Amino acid sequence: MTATDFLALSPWLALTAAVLVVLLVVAIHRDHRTTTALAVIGLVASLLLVPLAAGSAPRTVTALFSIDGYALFFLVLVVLAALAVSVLAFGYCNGCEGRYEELYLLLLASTLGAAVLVASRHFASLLLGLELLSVALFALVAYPVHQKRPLEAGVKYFILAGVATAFLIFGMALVYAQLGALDFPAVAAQLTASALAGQPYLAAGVALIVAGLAFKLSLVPFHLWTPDVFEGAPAPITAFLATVSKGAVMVLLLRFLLGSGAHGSANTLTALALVGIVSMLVGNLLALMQRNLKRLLAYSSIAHMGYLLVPLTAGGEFAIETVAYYLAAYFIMTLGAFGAITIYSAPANAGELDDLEAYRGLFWQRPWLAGVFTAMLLALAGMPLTAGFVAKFYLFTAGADARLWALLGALIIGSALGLFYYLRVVVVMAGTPRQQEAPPKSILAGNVTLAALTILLLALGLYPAPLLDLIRHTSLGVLP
C-alpha cells in the first residue's frame, strides 16, 4: 500500500483509532461522559478527512475496497446517523441505572463495519464489513443486559443473523466455485444472463447471497425478526438498526447487482420485483394492527425497503441517484422518529413509553416533541413540504421510466396504508390527556439533534437541488 492509499482510507482508519481509543480508555476509567466524548470526536474526525480522502477518489485499495463519491457519500451518511444515535443515547442512557460505556465502543464498532460495506468491491470484505456490523449489534441491542426484553431480542437477532450468514456465506462458495473469483468486477466480466440461466449452481449462488441481504434489510419473507427485535432494543439502537445497518447493506446490494452484473438476469429482476411487491403490502397492512409504536415503525422499515426495490429493479444511473436520495431521506425520517420516542423514554427508567396509549394528548404536554413526531410521520407517509415527499417522487419516477406497472401499483397501495397508521398516531397525541404528565426531564442535546433533523426534513422537502446536485457528482461511481 501506498501512501495515498492509506489517505483514501483515512476517514475509516479514523474510526478504527477511535474504536481503539474508546476501547482503551473503558479499560482504564470508567466515565458515561468521557466515552460519549471521545465517541462523538471519533465519528466527527472521520467526518473531517472525507475531503483528504476524496482527493484521492476514486482509488481501488487492494483488491477489497473501492474508494470512490459512491462509497465517500455514503460513509458520510453512515458516520452523521451514528453521531446523531450517539448524542440521543446519551440521554437516554444518562439517567439510567447501570454502566453504558460500552455501548459508545460497540456502536463505533458498528459503524466502521457499515462503513466497510459501503466501500466493499470483493466477498471477503462484504463479509468482513457486515459480521463487524452484526457482531456489535448483537450486544447493542441486548443492551441494557438486565432487562428481559432486550436480552430476549437480542438473542432472537443473533440466531436468525447466524442462519442469514450461512446463507451469504454458502451463495459465494457457489459463485466462486463457478466462476473461481470473488471480487465484483472479475465476476461482472463472467456473469451474464446467459451464464445464469444456463448455471444452476451460480443461480443458486446470487440467489442465496441477495437472500442473505435480505434477511438484513428484513425484507418479506425475511421479515419476522424485525418487530420482535425493534420492540426489544432500545429505542436509540432501534434508530441506527433501521438506519445505519439497513441502509449500509442496502448501498452494498446496489453496488453488488451494478457491479457484479447480476442486474442483468431477467430471473433476478423478477425475483426482487416480487420481494419488493410483498414487502410493501405485507409490511404496511401488519403496521395497521400495531398499537405499539416501536413495531409499527418495524412494520414501516420493511415497507421502505420494499420502497428502495423499485429503483433496484429500474437500474441504471437515475436509480443510484433516487437510492441515494431516498436514504438520506429515510434516514433523517426515522432518525426524528425514534429520536422522538428515545426523549420521551428517557426519564422513564423503568421502562420504554412505546405504547401508543401512552402518547395520547402529547401535543397538550409537550407540544415541541409531538411536533416532532408529526413532522417525521407525516414525512414517512410521503406529505408535501417534507423530504419524503421528494423521495416519493423519485420512486414513481424511476418506476415510471422503467415501465415497473406492478411495483406503482403496490407503492402507491402502501402509501395509502402507510398514511392511515401514520395519521392515527398524530390523531391520538392530539387527543385528550389520559393524566397530567409529570414535569419532563430536560434533554439538552436530544432536542438540539431533533431540531436538526426537523431542519433537513423541510429543507430537502423544500430546497432538494443541493443535496441532488452533490449525489450527481459523487454517488454515480458504482457503475462499471
Second form
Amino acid sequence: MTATDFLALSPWLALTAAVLVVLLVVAIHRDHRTTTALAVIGLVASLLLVPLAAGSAPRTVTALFSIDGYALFFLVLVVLAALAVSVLAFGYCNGCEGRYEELYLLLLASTLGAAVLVASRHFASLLLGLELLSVALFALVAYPVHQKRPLEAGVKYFILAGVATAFLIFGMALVYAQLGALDFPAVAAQLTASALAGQPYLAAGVALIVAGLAFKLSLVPFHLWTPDVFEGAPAPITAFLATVSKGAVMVLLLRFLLGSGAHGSANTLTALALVGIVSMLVGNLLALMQRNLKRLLAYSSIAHMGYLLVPLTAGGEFAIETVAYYLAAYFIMTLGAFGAITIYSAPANAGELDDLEAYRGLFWQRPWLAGVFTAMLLALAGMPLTAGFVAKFYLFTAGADARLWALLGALIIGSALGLFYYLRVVVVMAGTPRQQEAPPKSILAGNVTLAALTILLLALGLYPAPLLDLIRHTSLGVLP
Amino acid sequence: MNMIFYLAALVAISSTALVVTSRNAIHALLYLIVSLFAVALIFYVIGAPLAAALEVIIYAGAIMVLFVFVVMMLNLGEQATAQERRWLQPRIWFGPAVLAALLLAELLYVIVAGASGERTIAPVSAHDVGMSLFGAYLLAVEVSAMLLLAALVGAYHLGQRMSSAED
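Coords for the form predicted together with its partner chain, given the form predicted alone:
Expanding to the full complex; the earlier chain stays at the top.
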C-alpha cells in the first residue's frame, strides 16, 4: 500500500472513519441530533474526497479493489442515497421513544458495504462487502424491536439472506476449484463460453453465484422475501433496501458478467432473459392486487430489477450507460416515493401509514406531499418529463439494438400494467378525504430532501445531457 | 488413504443427517461436533493440516462450545437437573461416541503412518496464511473488522431492546 493507494481509497476510508467516530461519540454522549449530524458529515466528507480519488483513478488497490470511474460514479450514487436516507430517518425517528443512535452507525456500515461492492474486483471483497451490507441491514430492518412486524421482517431477511450467501460461497468454491483464481480479471480470462459448456462444475458455480446475487436483487425465483421485508421494515430503511442494497449488487453483477466471457454463452443469455421476463411479469402482476403501498412498491421494485436485465442481457458499452442512468433515475424515484411515505407516517410509533386507504384524499389535506408522491409514481411508470421516461427510453434502445424481442415484449406488457397500479394510487389520493385529521407535524429536513429529489427528477427528465456526459466520461471503459 | 477419506466422509454425512433428525438440541449439537471433527480429518487427509487444526480449534472448539453453552443456559429451571440426568444415558451418547471413536482411530492411524497429503498439493503453513492475510488481503481483514463491528452493534441493539421490553 502506497500513499497513492490511500488517496484512491480516501472516500472509502472516510466512510470507515465516520462509522468509528459515530461509535465513539454514541458511547460517550447519546444525542439523536449530534449522531445524525456526524453521519451526514461523514457522508459529505466521503463525497468531497471523490475528486481527490478520481485524480489517481483508474487504479487497482491490492488484489481486492479497482478504483476506477465506474466505481467512483456508483460510490457517489450510493453515498447520496445514504445521505437522503439519513435525513429522512432523522425526521422519522425524531421525537420517537427509544434509542435511535445506533441506526446511523448501522446505516453508515451498510453504506460502506455497498461502497466496497461497487469497487470490488475479487470474490473476497465481493463476499465481505455483501455481508457487511446485509449484516447491518438485518439489524436495521428489525430496528424498532418493540414492534412485531419489523422483528418478523428482520428474522425472515436474516434466514433467507443466510441461505443466499451459502449459495454464493458454494458457487465461488466451485469456480475456484475449476479455475484456480478468485479475482475477476483472472476468472474472466478463463470463463469463456466453451469453458462453460465443457465444465459442468464451472457452469454450476457461475449459476450459484448469479443466484446468490439475484436473491439480493429479488429477481423472480428468489423474490419471496421482498414484500414481507419491505412491509415490515421502517419506511426509511425500506428506501435504503430498495435503492442502495439492490443498486450496489446490480453494479457488481454488471462488472462480473460483462467483464467475463460468460456473457458470450447462449445458455447464460437465455437464463438471464428468462429471469428478466418472469421478473417483469410477476412483479407487475402481483403489484396489481396490493392494497398496501409498501408491498406495492416492493413488487414494483422486483419489476424494475427485471427491467434492468434487458441491458444486462444486451451487453456491451451501451449496457453500462443504460444501467448507470437507469439506476440514478430509479434511486431518485424510489427514494422519493418511500420518502413521501416516511414523511406521511412520521411520527410513527404506533405503526406506519402504508395502507392505501390511509392515502384517500391526500391531495386535499397535504397537496404538496401528494404532488411529490404523484410525480414519483408517474416517473416509476415512465411518464415523459420525468427521469423515468428517459430511463425507460434507454431500456427500449438497449433492447432493440440487441434484438431482444421477447424481453421487449415483457417490458411493454409490464410497463402497461405498471401504469395501471401507479395511477390507481394517484386516483385514491385525489378522492374525497376521510374525516379531518390532526394537523400534521412538519418535518423540515425531510421536506427539503423531498424537494431536492423532485427537482432532480424533473431536471434529469428535461435535461439529461450533463448526467449522460458524466456517465460516458466515468463509467465506460470498465470492460476489458 | 482413500479408505480413510471415505470413512470420514461417511461419518460426516451420517452425523450431519443425525443433526437434522435429532429432536433434542443438545444431541443435535453433539452430532454436529462429530461432523466437524470428520471434516477436520478430511482436511488433514488431503494435506491441509492448518485448515484441519483451525476447524477443530475454532469450529469444534470455540463455536460449538458456545452453542452448547447457550442451549444449556436456556434450559435453566427446576427440571433442568432431572433433564440432564435423562440426557446422560448411555443410549444417548453411544451414537456420537462410536462415530468419534472411529474418527480417533483413523486420525491415529494417519498420524502413525505419517501419510498426510498423497496428492500433489502445495502445503500451506501458518506463516503463509499470516503473510497473505496481512499482506495481499490486508484490506479484506479491515473490511471483516467493520463487518464484525456492525454485527456486534446490531446484536447489542436487538438484545438490549428485548430485555427492556420484558420489564
